[in-house]
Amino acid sequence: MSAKNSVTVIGLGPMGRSMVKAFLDAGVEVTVWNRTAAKADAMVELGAKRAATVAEALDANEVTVVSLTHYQAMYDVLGQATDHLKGKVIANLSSDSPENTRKGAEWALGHGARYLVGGFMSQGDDIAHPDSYLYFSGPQDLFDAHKDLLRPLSRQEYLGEDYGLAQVFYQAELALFHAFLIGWEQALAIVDRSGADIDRFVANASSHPNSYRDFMREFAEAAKAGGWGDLHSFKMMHAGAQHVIEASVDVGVDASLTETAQDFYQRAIDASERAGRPVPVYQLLRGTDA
């Protein structure tokens, strides 16, 4: 574990502030820095130490946790003090693409730092929620050396040495999450505009989470074999999507998300008829339908 029970946090947006609070609650000494200095005031009131500069923030501790909007922000911030990176451990928990993450790791390593990548799957900024967890990737020995220090942030899932892996898993889950949230809002809008009881609908719709789990597992197994469905399945799903579109339009609800889903089934139908074999939506998404 880390020799010193202290850490620096750079970036005090909602997630950064949540991390500072979690560290302080666990008895970890925290030094903070933020581009808008006033955002550090509340953290200092809670017991964090304020660094006047990025260099001072890096010098304060062996481990610095970075929580910024994207990786370009890391270059903009840490680029102010590259001569202070040598020998430091940077745990970058910012969101970006896996490839940008790998490039960011190369940049940090090139300045003598050691590097870990993280991706939060949290209930908003509630990292203390029992369903929140944190993906990590990077060198195994580096993770093992500092996992106890970082443990207050959330339950940990170490994925492997590839710096991009944490963001592969993180962005893949967000792809599901974004579609789910908009689909859920469309569903609520259909119920509301129909004059039905939203609370009763929510009670029913949320009472069978294992159904979604089982579908996820079933489609994952199908994906390993090339994807789910045949021509009849695609036509059935296309027709089902049309009914959702009509139900939405009838009550004045935007059906764009379902129209996009229906378009994928139409593409699967067309590709299957051209190929003379099933071409599942998974293959269209993956780019392997030829």
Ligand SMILES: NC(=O)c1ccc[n+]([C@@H]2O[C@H](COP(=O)([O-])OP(=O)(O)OC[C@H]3O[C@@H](n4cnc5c(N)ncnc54)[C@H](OP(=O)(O)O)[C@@H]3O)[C@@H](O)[C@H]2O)c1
Second form
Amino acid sequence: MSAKNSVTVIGLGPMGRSMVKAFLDAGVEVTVWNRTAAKADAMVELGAKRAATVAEALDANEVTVVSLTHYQAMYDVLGQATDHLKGKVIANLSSDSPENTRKGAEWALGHGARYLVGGFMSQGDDIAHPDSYLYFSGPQDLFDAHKDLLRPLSRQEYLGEDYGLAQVFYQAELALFHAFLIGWEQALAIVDRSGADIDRFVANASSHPNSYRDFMREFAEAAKAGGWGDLHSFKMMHAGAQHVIEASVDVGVDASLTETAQDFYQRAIDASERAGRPVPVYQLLRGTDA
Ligand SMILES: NC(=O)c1ccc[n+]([C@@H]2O[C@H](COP(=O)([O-])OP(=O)(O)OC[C@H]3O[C@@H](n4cnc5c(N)ncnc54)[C@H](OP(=O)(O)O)[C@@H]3O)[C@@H](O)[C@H]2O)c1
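Moving from the form predicted alone to the form predicted together with the named molecule:
Shown next: the complete complex, the earlier chain at its head.
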């Protein structure tokens, strides 16, 4: 348990503001600091305390939650008050590469702080959404000591001691998310530009979420065995991608995402024919197709 039911939040973008509200709603005292000071006004109106400087923000509490655009911003901000880091706990929930988070942890430890890394798998900035959750990595004892204080933020998933792990999981999920969102927008554009009813399409297309879950599991099992598919299935997927490209281009929709997908199947076909055995797309992505 943290000694005090209070916390500092540094960074008041959409995520930081949601965190401040969640803490205040749970009865946690919150001190805030943000580079653009005016963004703290609304938080102060809700009941947060304003710190005038980064040093004051760090001094206010044992635990500081950092919510900034990237790790460079952490150096820019906490770098203003490194002599106030000693003995403090920094929980950095900002996004960055796993390697940068490991370096960030080393930097904070070098200034006498203890460190937790978070990866916020939230439904946008709606951290109260039942599907929002928060990956953590870093020392288990540190997580155990502060998990109750941090619980208002979202459901927690502690992954392990390696500081980089939370961002390995977070960035891997985002790799899927970006392709999914752009693919979804392409689908909507095909329907819209074909003059069809978007609402009716959405009602159908979103009615089978278990289908995606089952493909995720099936492909994960296949990945453990080297990857999904054989030459026949790569050719089938290549031909299918061609139909999506035509359905898009015929109505003026950008098909470059599907062209990229088709290119993967073409590469899998070429590699399989060269090797005389299936070389799945997974091997191309994993960099182990040679
Ligand atoms: N928004 C989401 O839906 C979402 C969901 C999950 C995870 N995330 C991740 O959570 C983190 C925070 O998200 P967000 O949407 O709140 O981010 P954001 O809007 O990009 O920025 C948050 C904060 O970063 C500060 N900042 C950026 N560069 C700075 C610098 N060089 N020095 C000082 N302060 C700096 C901004 O200060 P100013 O106000 O002064 O500009 C702002 O307070 C990001 O890493 C994001 O990728 C976001």
